[in-house]
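Only one chain is given next, in structure tokens, and it is the form predicted in complex with its partner chain.
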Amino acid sequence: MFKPEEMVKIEVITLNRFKDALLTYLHESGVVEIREVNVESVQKDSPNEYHRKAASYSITISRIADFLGSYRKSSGGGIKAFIFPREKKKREYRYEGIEKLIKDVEDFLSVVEPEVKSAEGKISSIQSEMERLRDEIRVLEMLSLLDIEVEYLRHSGLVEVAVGFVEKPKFLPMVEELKKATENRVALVHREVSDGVLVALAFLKRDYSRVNSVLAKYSFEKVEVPEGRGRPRELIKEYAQKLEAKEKELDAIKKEVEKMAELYYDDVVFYRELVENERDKASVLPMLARTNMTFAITGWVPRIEVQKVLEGIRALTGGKAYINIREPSEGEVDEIPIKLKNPGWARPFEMLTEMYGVPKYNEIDPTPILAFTYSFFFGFMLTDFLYGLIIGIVAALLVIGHKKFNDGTYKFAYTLLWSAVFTMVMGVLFGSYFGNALDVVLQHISGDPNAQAWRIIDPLREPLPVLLAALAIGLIHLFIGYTAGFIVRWKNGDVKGAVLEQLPWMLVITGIVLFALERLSMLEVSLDLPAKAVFGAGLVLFAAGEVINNGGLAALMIISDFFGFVGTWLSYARLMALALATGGIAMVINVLVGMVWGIKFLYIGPIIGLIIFFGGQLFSTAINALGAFVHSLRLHYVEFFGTFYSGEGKPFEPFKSRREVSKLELKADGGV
């Protein structure tokens, strides 16, 4: 807790013939982040022919998978599959080196690829044929305006015929110029259509070039006249029949492909996963160093995994390997990858920290603090027992359904579950059950117009105490942040920074708290003097820090930073504003329901009322939960992290395979 996982550097040198096996072992165990071997004048490794094949096959197979996937009958789906997804069955594959794997893939592709390609080719050729037919029908429809047999419109020989469009205003000048250019040896028919003029013109072949340049000048758009004989109107029917026949053909092929998809899809996905992992494995090769006989690999491993990795490598190479494990050196602190380490209850909250950025190796991991405060702020801003219950139930279902995957949904649902618990607690404290719905019901049952659920305070009627509470929470939150920052800086030797940047605000906050206690006269002794002293000391230290850090600009920075602090603090007022907003919307819905409830005719009132009530409250739950989520995160990312946290660490990215439908059987795991 509070510290990221300890990392050590591992260096391995072994024989080239173990390379594939070793990389596969590391890839499958997924606990090492591989780094470039930094030795000058040593040859770097590079992908060989098999790795290149893996890359090109993975594209081919992906395309086949996409194609078959789009024809696969979808199974299941819906809400149930979202909440309780089924675990995919993992098919075993016995790994005997990349050569064998590529060969297996080739064998598989040699069966499937031609079939799929030919079906795909057929479909696309039929589709383009249909597209062409449709285009021609469109052209024919246009030509039917002219009502001239198409064979004449296509005529060429001594006399050429051209059909096409020209913009209306250009039509007359074009005709004039054509006549001039050909000395009147041109005949034409024209029809006006919506956006231009359709023209069919006949001219002598020897005038072709001259006519053509005039046509180009007026941007005459030539139309390709479709094949066939007869008037366009009759020809359209012929084309429509052809189109229909093609459509039937297409349906037949699609059925075939559906069968194909059923037969091959799972295999295709399985092989895709195999080659994609090979491709990914090849991506680290340029980081390795090699000689004729040996190769070297280096990377970071979490300390707790070291033993396992060591044993794995030894078993794999039969001890023919040089392995060196060492502690990170002083200069490497910024390079160490960060894997967060937290107890199980806080682990899903790591997601929220990671979204902002992980800490550096020598900084505090704020996840445990965040786990508590994030959920609490969320609860404070949503503040409704029943909203909390709804969210809690949904989140609990998701947590159960996704636990085995440990995926993003699980982590998010887990954080939501905690938040929902706080929401319910705060809802009870503020007496909010769908806003004031419970109060209304109580009043209705007891007949007492002032009946109310138990609460310590009604935020809508007395917002000020809630505001003060929100600001007090903000002070505590900021104080924790500054203290954390102070400790980290002090520990890392940056005493000056700790004293000048974090300490002043710790003192100022203490001063403010003492003032507040004095005002509330909670204690017997007078705190006026100590309050002033602490507050003053804080301010002086702060000003001194600004002068030391900024020199000439200090005066400006003092003002801007001080008000920055005030703004940060006041920002916590949103806790109260969003809490009130939730209650407010719920109340608005309740008032609306109360208005329609009175309509007695055919029970319309109660029916519509119930619809509005449940629909409205669900909508309100969603929108307010979104608001609570966003603003709770914001209070952490902007206000809280602003006090101490950089988030500039490099996250741990292990060299790891992605297996959903396959599982490798390796030698190191006991295979032969």
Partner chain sequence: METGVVTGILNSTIALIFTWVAYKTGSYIYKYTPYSYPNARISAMEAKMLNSQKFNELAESRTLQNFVVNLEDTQYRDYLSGLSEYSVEEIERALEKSLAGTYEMLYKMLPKRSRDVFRLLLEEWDVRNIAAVVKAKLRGEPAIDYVSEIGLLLPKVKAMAEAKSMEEILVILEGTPYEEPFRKLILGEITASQFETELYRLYYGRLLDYALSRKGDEKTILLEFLRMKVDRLNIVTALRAKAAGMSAEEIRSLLLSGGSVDLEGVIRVDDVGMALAELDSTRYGKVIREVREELERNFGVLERALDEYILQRMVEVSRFYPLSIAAPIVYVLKKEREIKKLRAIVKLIADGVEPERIKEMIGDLA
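Same protein, the form predicted on its own this time rather than the form predicted in complex with its partner chain?
The next block holds one chain only.
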């Protein structure tokens, strides 16, 4: 706790014939982050034919999976499935090397791919034909305005026919110019439509070029006349029958594909996962160094996993491997991958730390502190028992449903659950139950206009003590941060930084606390002199540090940094501000309910009042919870982390398989 997992460097050299087996073992173990072997004048490894095939088949199978998945019958969903998702069954595959896997994939694709391609082709062809029929029906609906038999609208012998649209202002000039160009050898029928004029022109074939020039000049938009005989309305029925037949044909094909999806989809997803993991394995090959007979691999492994990895490699290679385990050097501190190490109660909160960035190897992991302070700040800001109860119930259900997956939903719900507990506690202390709703109920039942739920203080009536409490909490939080920064810098040999940048603020905060205790007369002994001494010492150290670090700019930086500290401290006033906002919004909702409740006509008042009450309070829960979430994170990411934490570490990214529906069965000796 407070420190990342200890890491060591592992270096392995073994025979090339163990390469696939060793990479598979490490991939399935998922405890080593592989790094590039940095050796000059040594050949780098590269993917072979089978790895390239795995990448190609991954794309092919993904396309098949997407196609079949779109026709697969839904197997549940909705809120219940989200809260309590079912764990996918894993199917075992006996892994005997990438060559055997590629052969199995090819055998599977030889059966499935032709069927899927045939179905895709049929569906695509039918859909294209249906779209063509719909387009022609739309054309016929337009041509029905002319009420002319369709065969007369197509070319015939010496006569050319053109049908199309022209803008209304251009119609008459176009007709005049056509008559001049053809010496009146043109006949036309037209009908006005909303966006122009529909025109059917008949002219001699010998006048085609002259007519075409005029039509182009006036932006005449030609329409292709559908095949068939008879008037447009008669043909529309004929085309509608063809379209209906195609729809039935499409439905029949889709039912076949649904059966195909039921038969093959699980297998397709299974093989997709297998080849995707092979593709992932191949991605590290360029990091390896090799000779004609051997290859070398290096990386980082958590110390607690070293024995397991050593035993696996030795069993896999039959002892034919050089293995070197060494401690990281000082020059490698910034390169060491970070795997956070926390007790079970704090582990889900690592998600919040990782959102900002993981610590460096020689820094403190703030997760255990954040686990408490984040939940407390959230509860202080939301500060309503029933709001906390609603969030707690939802979070508890998600925790129960997703615990077995340990996924992001579980981690987020876990943090919300603890935040809800603190919200309920603060709600009791501030006497807030949907704002002042409980007070209103008690006053109505007892007849006492002053009746109210038990509370330590009412923030809306006495905001000053709540503000002072928020600022006091801020001082404690900042003091913890500066102390952590002092410890980290001192341990890392940065004594100057610890004394001149961290210690001054620790003394200033201590002095402020002593001044506050003196003002409140909480102790019999006078603290005025010690407070001035500690506060003054902090200011002197602070000023000295600014002079040493900034030279001529010291005067400016003293003012800037001091008021920066004051601004950071005052940011904690948002604890009080959001607490008041939550109570205020809830009270406004209750006032609105009271205003409409008295309408007795057909019980409209109580009905509308209940809708406003429950709808408004649920909305208030959501919007204020979002505010508490964001501002709690801000107090940590900006104010708290700014005192000691960089978050510039490199997260541990192990060479690890992703298995949801597959499980490799390896040989008993650890080989493949």
